[in-house]
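Starting off, we have a lone chain in the form predicted on its own, written out as structure tokens.
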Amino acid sequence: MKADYHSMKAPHLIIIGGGFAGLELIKQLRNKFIKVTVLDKNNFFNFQPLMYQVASGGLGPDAIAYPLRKIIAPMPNIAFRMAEVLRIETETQTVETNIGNFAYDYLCIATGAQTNFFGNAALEKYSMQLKSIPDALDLRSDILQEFEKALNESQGSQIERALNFVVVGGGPTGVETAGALAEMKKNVLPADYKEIDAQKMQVHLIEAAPRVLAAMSEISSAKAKQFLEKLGVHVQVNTAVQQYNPETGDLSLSNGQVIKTDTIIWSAGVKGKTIAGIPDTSVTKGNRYQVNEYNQIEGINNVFAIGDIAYMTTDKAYPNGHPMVATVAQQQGVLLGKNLLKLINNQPMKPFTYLNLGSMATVGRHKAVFEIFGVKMQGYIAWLGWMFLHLMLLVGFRNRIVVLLNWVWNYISYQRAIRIITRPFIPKQ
């Protein structure tokens, strides 16, 4: 049933967050008899899996972002407000924001995750992150500024600091970022910075677990490590970062090694992005909300959580919670949309069961690992599969064309297309 947002008298759902989970939920409720308000501090959907390519100059930010209003525009029962959520009052069923208060009948929290520094204040202050487009642009500027700095340094130790790049965390983001930096060393540095000896640039990948890509099979993990080392990345597993001194640039590792660096890229962990007002008793492992099999936050009526912020233990295959990946968020968004309509019509809801479609990661040109439905691939075919799936998952035809053209140019020219410092990064003091 079609109805206009402003005139319809129907249950009101507020969705906090326009990421993968929120987007799928919106799609399920299009033209349904439910009034929906989407709240997000950004006015765009961000395709996070390609964030590292913005940071390494392979893509512009507009290639991986898509306006939320453009998505919602054809949906008459759905509205968007660019707002920062400050607090949730569950007793009065009100969401407090910086632009005013919103009353709800149903509430869905899809705020996603934030970086987890595990209490290390120095690393939190001085590390670079890759959780948002501003983060990616800051990192891009920082990388290029370090190259410029190395040109003007006369002391070897200062050049070493400028050209040492340390990626902490061997998950997909860390592996892909390290691979992109290694390709910049191979292709960009000799082309644009001829006065620098490219061999002085060193890329380090530090992982506390016994292997990189721990969520994938041992075969894929070993192959990814082999690809990285072939590109010249120094991979250290069973090694944790302990402390960082910004004055000397000393990064201390658990094996006793000290790396001098001005650039630490942190991808070693995430935790849920909670909101004030939800009782602490609802927050559990990983700073996530404990939810039941229908993604309803335990003990709170009509409040749901989906995606990275949700911690569900009722799925028999995942008794310790689902992985914090986009496919979980998307599947939960789809099912919650259907379940909310059932709930409104007094029909029984369906419990969530995650269908694991597989995992993948790319390391560089012709180098990727790909696992889907039990099939494991590495190398060129996996690389093509990774590119095809990421193109198809992008929101918007224009985004797909822009990304494809950039990839073709990068492939032909061996260059990163966007090597400009449009917003200089100012390191924290």
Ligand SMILES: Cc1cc2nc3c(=O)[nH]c(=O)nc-3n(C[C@H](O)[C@H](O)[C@H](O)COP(=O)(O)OP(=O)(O)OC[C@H]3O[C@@H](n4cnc5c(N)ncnc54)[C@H](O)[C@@H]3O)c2cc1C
Contents of the next structure:
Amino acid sequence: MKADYHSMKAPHLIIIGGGFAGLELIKQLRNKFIKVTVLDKNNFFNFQPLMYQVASGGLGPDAIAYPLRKIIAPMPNIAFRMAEVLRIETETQTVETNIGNFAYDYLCIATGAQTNFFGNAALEKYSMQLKSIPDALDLRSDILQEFEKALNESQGSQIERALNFVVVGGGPTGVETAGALAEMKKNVLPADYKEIDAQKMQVHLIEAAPRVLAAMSEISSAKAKQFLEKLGVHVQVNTAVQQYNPETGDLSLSNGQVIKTDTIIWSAGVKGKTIAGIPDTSVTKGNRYQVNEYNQIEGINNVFAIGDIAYMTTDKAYPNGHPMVATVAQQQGVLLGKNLLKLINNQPMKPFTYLNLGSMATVGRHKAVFEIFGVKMQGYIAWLGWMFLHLMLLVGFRNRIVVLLNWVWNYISYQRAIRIITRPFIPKQ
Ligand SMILES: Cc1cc2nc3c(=O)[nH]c(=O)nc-3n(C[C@H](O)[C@H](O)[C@H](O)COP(=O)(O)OP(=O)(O)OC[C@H]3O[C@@H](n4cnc5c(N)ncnc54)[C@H](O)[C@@H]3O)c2cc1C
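For comparison with the form predicted on its own, produce the structure of the form predicted in complex with this ligand.
Below is the whole assembly, all chains and molecules, this chain first.
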């Protein structure tokens, strides 16, 4: 039977979230005997790993975002609705959204994660975060507005506040963001803001654990720290951020140090983005849904969770859950697609095991750490490998070309081409 969303009498799957996990699931179900509705509050897929480059003016948002409708348009059995899901009623098998209710036979929750401020309200209120494209654009505007502000300040302490940038969290996002800020200090500030003494700009990276990039090997961590310090970033490990006073701009650290700053960039943790209606008993560590080896939410057999929101402990190599990274999300999406078709055809499903392909992070121009299939590289070759893989992983040929051209331009010009303030000033005091 020809697959057609409107006429087909097939089981109906709703997927909440067209991110890394949802997208792979959609691809598996194309032209299959299952009717699929994808709900996402945004109409685009966001390639989050390059968001820090949008925040630092190296790329425009259109280079990393891709319209979900364009992906789904050639898939006759799949439809997209731009909708924010507010609640799930598992008894009536209904999803409630801001545009109305949708009934499902099967449901897949792929809502990803949100920033975790670990209950610190002041830091939540006054920090910038990097979890969405609007966040990245806010941060880009904010960084440039701080430069503008520094020009107009006469008091030393106010200039210090404007030009001190504190990145909290030494995971890949924190390391890459701190590296990008240090590159701005080196190349953008002296060129565009000649009246400012560029040496007054300070970039701090604060990490509570004993090393940055804790998920990578010790050698990669040490190299990343060395690369950052060479770029002039002040890296502090074994140090936690404690309090922020917006009046004075004082950011207190656990070692007693106080940094005066207007800009705290929080990349110290994420937690799952759950939806009301799924029982609290299914929510576990990291605010994620406890799932079994088939990504079924415990106790609700027709509701699945994949990607960052899923917490699975059955995979022998990952008894404390999988890392919240894109490759886990993608692999779970692929397997769930296959498993759903098996479930519909009364065949046994296959349990999920994660194939860890490795990880990487870049630290400014020419430098990266790269671990893939057990091979560890650092420096220039790793940087080339990082760029090649990110280009390949981007969705859409146009986006690849746009990113490549921007990178070539940035490389030749030593500039971040998109130094544009597009957002209104966000008062942080
Ligand atoms: C700045 C940054 C850098 C990163 N860098 C890397 C990296 O280098 N390598 C790596 O492997 N991983 C990286 N990650 C992690 C990676 O992006 C995530 O692991 C991955 O996105 C998880 O995929 P997902 O499908 O679970 O969620 P997402 O990709 O976040 O997708 C979730 C989707 O759900 C939608 N949604 C959420 N709530 C609702 C709702 N209530 N209603 C409707 N729609 C909703 C969202 O709009 C979104 O489209 C990075 C993350 C960030 C934030």
